[in-house]
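Presented below, as structure tokens, is a lone chain in the form predicted alone.
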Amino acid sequence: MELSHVTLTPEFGSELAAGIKLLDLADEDLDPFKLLCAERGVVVARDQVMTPEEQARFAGRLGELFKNPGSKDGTPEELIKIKANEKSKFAAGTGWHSDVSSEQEPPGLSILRMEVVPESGGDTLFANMTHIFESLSPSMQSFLKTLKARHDPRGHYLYLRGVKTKEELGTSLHPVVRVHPLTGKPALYVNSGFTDRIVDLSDRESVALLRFLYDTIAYAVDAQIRISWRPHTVVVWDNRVVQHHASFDYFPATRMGYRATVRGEPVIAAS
């Protein structure tokens, strides 16, 4: 299948071409559409009805996934339920960051799906960290690859969840500059979900040029694309390149979708 699409930024994001359905993805289409998603960042997939199984078993044809036992509401464990309501304090995903990237092995692609969206608001931004490492100077492009952070599991979903506890997920050194294992391609790898802090610096250092890179990726505009939801639209996106930010500025009106995440490799340093 030819894996038609246009570009909603010149660098990074993409739209598939109508009528390319990723329940139809025979199994030599998906090197090619790993690839896109590694290349783009971001692939946007409109009208893919599926039921939450049929989401899981594709998901589950682009590498290992991650589980979310316990699930009381009939989701599959492979599967993560968002949804924010009128009920509902925050919502999952808000603040720019890469999914769980505590992980040994953090999430190479999620896989997000959306059943029911609001009538407006809802979006989810996000950020090319490879645009946003490539906008550094060359001296400090040359300081954070001798560096490593310590990613803490304060957000994932299993600990906020109660399934287990931050010491049972514990803690990973990632290197702050990565490659992607497809494209070579550095991309800036702490965000502020996750990372507690530069392991190499002191902890006013380490405070410094965390606020510097964080502030970095918030302003960042012309490095970020915003996609608007509808009703079972698909998003995959490589947190290997990209953060996102779920925008919660819906309430009281519901929002509520299904996440896949698969399991990447071990973070590649840049050299």
Given for the second form:
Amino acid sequence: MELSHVTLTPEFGSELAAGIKLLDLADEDLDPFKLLCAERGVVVARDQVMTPEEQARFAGRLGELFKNPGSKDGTPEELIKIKANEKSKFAAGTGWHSDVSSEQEPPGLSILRMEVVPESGGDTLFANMTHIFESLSPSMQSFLKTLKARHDPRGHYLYLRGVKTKEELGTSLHPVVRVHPLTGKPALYVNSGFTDRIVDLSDRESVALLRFLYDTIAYAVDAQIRISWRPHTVVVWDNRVVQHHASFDYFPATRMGYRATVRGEPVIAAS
Ligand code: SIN
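Right, the form predicted alone is done, so what does the form predicted in complex with succinic acid (SIN) look like?
Now the full complex is given, and it begins with the chain already shown.
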């Protein structure tokens, strides 16, 4: 099947042509689909009617899925339910992050499908970590390539994984700049959701450098896109390329969907 798509910006983000159904992809379409996700960072597919079980089966064709045995409401363990409503004080996924980067083999693709969306608001923002890395000076790029950061599991993730303390999940050291195994492109790989500190620097230096990098991500409007959801929209993003931020601007309306998360590989350092 030809994966026709329109670009959301010249550099990253694509929307699949109407009529392409993810559930209809043949086995030989999957590698081209993964390459499209790697090259474009974010792939939007509209009007994808499927059940949670069908979503989990489709996502499982893209690789090994993270399991979340902590869900107690019948959500398949291959999915995370994303839900906020009139009772919510916060929504999962707010703040720029890359999904569970505390894992030794952190996520490659995430596949989020919305069932209920607010009348307005509830967009997800994405930022292109290759663009942001390449926008830094050559001296800063070279310095960042020498560094490693520690990533820690955080609150909500403990509950989903069905454990009580973060020690049960462990932390990971990853290079601050990674290379995508399919495209060979470098990308910045620290995020405010999970990165604890840069281990090669003193505390003060690490805090200052991470603050600078997080500000660069937050202010880089030329390297960001914003996806507006409709019911049955699926967005697939490559966590090796982008970070995302769920906007919680729709209280007290309800927003509800499911995310599957595909295990990646040990992070490849940029040289
Ligand atoms: C997430 O971080 O996976 C949630 C994103 C969203 O709800 O838009």
